[in-house]
Each structure stands twice: as C-alpha cells, then as structure tokens.
Amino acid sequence: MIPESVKNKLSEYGQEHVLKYFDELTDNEKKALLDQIEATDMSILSAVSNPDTASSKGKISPLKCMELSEIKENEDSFISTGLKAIKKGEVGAVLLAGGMGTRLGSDNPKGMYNIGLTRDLYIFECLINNLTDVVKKADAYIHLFVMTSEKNHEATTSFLKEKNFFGYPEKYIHFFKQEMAPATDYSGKIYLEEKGRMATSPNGNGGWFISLSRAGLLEKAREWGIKWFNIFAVDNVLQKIADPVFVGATIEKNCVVGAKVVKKNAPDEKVGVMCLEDGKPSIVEYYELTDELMNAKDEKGDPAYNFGVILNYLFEVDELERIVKEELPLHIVKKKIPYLNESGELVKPEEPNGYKFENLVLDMIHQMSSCLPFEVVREKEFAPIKNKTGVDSVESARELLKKNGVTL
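How would this chain look by itself, in the form predicted together with uridine 5'-triphosphate?
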C-alpha cells in the first residue's frame, strides 16, 4: 500500500517515476523507499527551473587583506596569541570530508587516496601530520571533528581505525555525518540509484555547523572550552590546521572569522575572491567576477580583488550560533550521478549527467559581521587534489609536497 501522503507529495513535485519498480520490491525495500520519500525535502527541486537564484549578488566593493609583509611584522605577537588560545583548548579543527570527490574519480573517500610513491602516504595521513605539528608546538591536543556523509562514513571510519588514526589519540577525534539531498537529471527528475532507492548526494559543505550541532558535538565542544572552529577541506595536503599565526591574527584583529587566502596567479584564476558585498564580508565566485571587477585597481594600483579563498576558515563559535537559523543560498551543481537506466541497469557516467543541490561554506562568510582575509604563501600551503591529472591534481600536489620537503 502506498500512503496518500506519499502519492500526493510525488505528484506535487512531478516525481511519480521513483515508484517505477515498487511492485518488484520486498516488503522491507518498499518500506525503506517510502520512508526515504517521506524524509526527502523535495521543495529544493523547484530551483532547477531557476538555477541562477544563488548567484544574484549585492553591491561589491574591495575588502582589505592582511598581506604577508604585515603578518611578518607582527608574527611573534600573533603566534603567541594563537598558541595561548590553542593551549587553553579554545580551537577545534573541523575536517570537511563528506564530499564525493567525483572529479578525482576514486571509489574510496578522498582521504584514503595514497599519494606516496616509494612509501604509503595517504591524504588523511598528511592532514593528521600537519595537525600534529601544531600539537607539538602548543604541547596540547586539538579536538578534530570529521564530517562524513552516509556514502563514505563506514569506509572513512574503518580506514582511520585500521590505521590507528595515524597516531592521533582516538579520544580527540569525533565523527559526524552531514545531511543528504536528492540528485536529479537536467529536467529535475530524481534519479534512482537502486530500484528501491532514490539517488542522493551530500548536501554540500555549508551544512557542517548544523550537522555538527545535531550530532551533539557543539554541546561537547562548548564543555571542552572550544571558542573557534578551524574548518578545512580534505583535499589540500599542504594545509596548515589550527595555524597559530592565523588564529592569533584573527583574535588580535577582533574578527569573528578569518579566511586564509592566496594571491591570485592570474586575473581569471578559478578561485572565489574576498570582497565586501553590501558592506559585509563576502566571496565572489570566479564565474560571477565581471570584467569590471577583474580589472578594478586599489589605491596602490594593485588588482582590487586579488585574493582567492582556499577553504580554510576560522569561525568564532558565538557568531556561528548567532547565524545558525539564517538560510544559506542553494547552489545547483552539475555532477556525475550514478543512476538506473531505462532497463534498470546501474550506469556510472563519465561526464556530468545531472544536478546536485548544495549549500556552501563560502556563503557563511556573508553572514558574518567581520572577516580577516589572511594571506598565505601558495607554494607552502595550497596543494589541492581535485583532479587525476593537470591543474590541482595528484601530480601537482606531489610536486608541491616534494618542494616542501615531504618524502613521497
């Protein structure tokens, strides 16, 4: 029996096709599919007919960045402030590892990727090594929160356990799962990934704070005295985590968020740049950057929008709690989505074939009352692994690791 509420919901959103194989399913599978339909927020699907909603921006103006020279001058003070906060346990690290890494195309979670050449060196291992450097300097462990999704949770947790968390004490590592969203074809029809299951994908990295809170970890973090969360992507193997100089600068400048940035290597480089939007901190994505903004100059004659974000932010927890109820824009992203074809066979596409729906952490910056863009040296801190080869790939990251003295 299919409840009326399910029939009505599917008809309201034009998704009746997800019941195509209903009669072939076992009782348990039927129940699971009906539960999934009930639990899925289908209102987001209407965004397919209006895919530009997320990118309507306000008035853009420059936001001053703290550049390398200024950091150098104040380095001792920033480091001492940062280390003091870390020693007191005020900084938690949040690893965003819920993504599917479809561009890299590995079946395993990205963090399990072995980038070693003469020895094993996993992406997770690089990150934990980088965190351990700071632990040693501060002589204090830092709580590490790891966001996974239902698609990679099991693989991630069992891998890290098997590797004994690369030497990091287990009691300082806390996993939580992010939410999922349906995935559709280009006309907004939800794909099936099994006869009894709609295709879903993680709902973007913007939901990290809500998911962390729902998992009961915000309460724990508060008990442990955490006042700042340093969130970072899984794929930048040169990433400095809970970097004392960055923590200290953000605190000393009385900002509620710090954003690590690199100087762009070309005006049209594909990174989001820091700016003010209607007077509040914000990020313009590269595809939103008009020629006028790309060519704008500051008072020194340098490009006015010249610093790109690298997905390493330090958020004040009080401010996160203040903004938690505000909605983030929904991004509709073209991705490769495994699906059942007309004959009911599973297809793993080589090219994007539909839409995923995501909230992005970069949109949280615009909800913050103040932000410190903090420049870092690209060659020392930015080696993202997005693709198999070429730009931001395993190859380019290996080169940068070698330059930084890491044996591969």
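Please read all numbers here as calculations on a predicted model, not as lab measurements. Residue numbers count along the first chain shown, from 1. For the two forms, the rigid core is made up of the largest set of C-alpha atoms that agree within 1.5 Å on superposition. Compared with the form predicted on its own:
- Superposed on the core, the two forms differ at residue 6: its CA moves 2 Å or more between these two forms.
- With the core held fixed, residue 89 shows a CA shift below 2 Å between these two forms.
- Core-superposed comparison between these two forms: CA of residue 281 displaced by less than 2 Å.
Next up, the form predicted on its own, please; the one we just looked at was the form predicted together with uridine 5'-triphosphate.
One chain, no partners, no other molecules: that is all that follows.
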C-alpha cells in the first residue's frame, strides 16, 4: 500500500517513476523506499531549470588576514579569552567525517585509516589526541559532534566504541548523519541506484549545520551553553581543534566567524582563498582565480590573495541560525551517477550524466557579517591526507607528524 502523502509528493515533483519496480520489492524494501521518499527534500529539484545561479561571483577584493606577527604580539590575551570561553562550555567541536578512504585504497571510513608505522595510529585517534591537548589546558571537556554519512555511520560508530573513543569520555561525543540530496538526470528526474532505492549524495560540506540541527543536537548544544562551533575536516591530522588562541582572537576582534588559513606555497596552489565579495567575507576557489587576482599585490607588495583556507572554521551559533533561516545558495554540480537503465540494469557512466545538489561552507562564510582570517604555520597545522602517495598524502602527513614529535 502506497500512502497518499507519497503519491502526492511524487506527483507534485514529477517523480512517479521511482516506484517503477515497487511491486517487485520485498516488504522491507518497500518500506525502505517509502521512508526514503518521505525523508527526501524534493523542493531543491526546481533549481535544475537554472543550474548556474549559485556559481556567479560578485566583485572580488582583498580581506586582511591576521598574520603570525600580530597573533604572537597578542597571544597571551587571546589564550586567556579563548580558555575562558572553553572553560564555560561555550565552544563545541564538529568533525566532518562522512567520507570514505577510497582514494587511500581502503573500503573503510577515512577516519579509520591507520597511518602508524611501528604502532597503530588512526586518523580519528590523531584528531582526538589534538582535541585532548586543549582539554588538558582548559581543564574542561569539549563536546565533540561527529558528522557521519549513510555509507559510513555504522562502521564509524562501531569503530570508535570499540576503541573506547581513544580515551575521550563517551558522554561528550555525539553522532549525527549528514543529510542526503537526490541525484538526477539533466532534466531533473531522480535516478534509481537500485530497484528499491533512489540515487542520493551528501548535501555538501555546508550541509553540516542543517544536518546537526535536524538531528536534535542544536537544541542540546543550546542547553549545554555552546555559543561557538569549531568545524573541521577529518583529513587534516595536524590541525588544532578548539584552539584557544584562535577562539580568543575571533572573540576579541568581534567577528562572527574565524577561518584558519595558511600562506600559499605558490600563486596557483589548489586551495580556496579568503577575500571580500561585494564587500562581504567570502572564499574564491582556486579555479576561479584569474591571472589578475593571482598577480594582485597589497600595500606591502605581497600577493593580495595569499592565504588559503584549510577547512577549520569557528562559527557563532546565533549567526548560523540566522543564515539558515535565510537559506543557503544551492550548488548544482555535474557528476557521474550510477543508475538503473530502462532494463533495470546498473550502469556506471564514464562521463558526467546528471546533477548532484550541494550547500557549501564558502556560502555560509559569505552570508556572515564579519570574518577573521587567522594565519597558522603550515608545517605545524596543515597535514591533509587526500591521496596515498605524493602531494597531500599519507606519506607527506607522516613526515609532518614526525617533525612535530608524533611517534609513528
């Protein structure tokens, strides 16, 4: 029996075809598909009629960064302010860990990857160790929110429980799944990836706050007195989390968001850079940097767009709630999407064949009233693991960990 609410929803958005194989499904498969249809936000499908809306950029100009020399001069004050906020429970940490270790040759969640040489040392372990360093300084635990995905939730939660959360108290760790968005062909029809399942993909790195909120954790965070969320990606094993200097600087400068940045190692390095867009804080992606922007200089004669983001941000919760009410821009990205053809056979395309829908952190930044780009030392805080070998790899991260005194 198909509920009227499902029939009406599919009819409204022209997606009746997703029930094509409904009669062939088991009772459990039918329930799973109906639940998926009910839970899926189909309102975003209207954006297919104008797929380039969110990608247009405004007027780009430089945004001054707080550089290492200024941070050093004010370090004591920043640390004091930051530790005070942490001790009062005002800072929460949000780990974006929805990805898999596929590019590392692993079928497990990326955070489960073992980078140790003479001992076991997992990516998750490195991050929890980094957070524990701050806990010891503040003498106060920090709530850690871990965003998983449909694909890795069970494996992630089981692994961390098995490892006893690497010594971090379980009551301060909270899991939530990233919400999924439908994947469609170029006309906006949702693909089926199985006879009883629509094709979906994660809703982008800017979807973390909506996902956390809908999981009921924003309400909890409010109860615990959290005023700031430090969000960070799973793949940077050296990053400092809930860093008191960073927290204190953002608070003292009266900014509603802080962004950790590193000095670029080359004008064309593949990192997004901090800037102003139409006078508001923003990030311009490396592929959007024109020669003119790459060659632009500031008043000191240094490159004007010289600081790359490392996906470590501190957001004020009040401002997050405000911008989510206004809705984030939706990015429509062409991707290769496995799908069932007319004969019900799975096809894995070699070229992009449809759209995925994403919200991005850079849009969250752009909707904020103020932002502090905060420089950190690359060799001490930036060791991303994106590949098995070469640039930004397991190999390069190991070398940087060794330089920072971590035993592998």
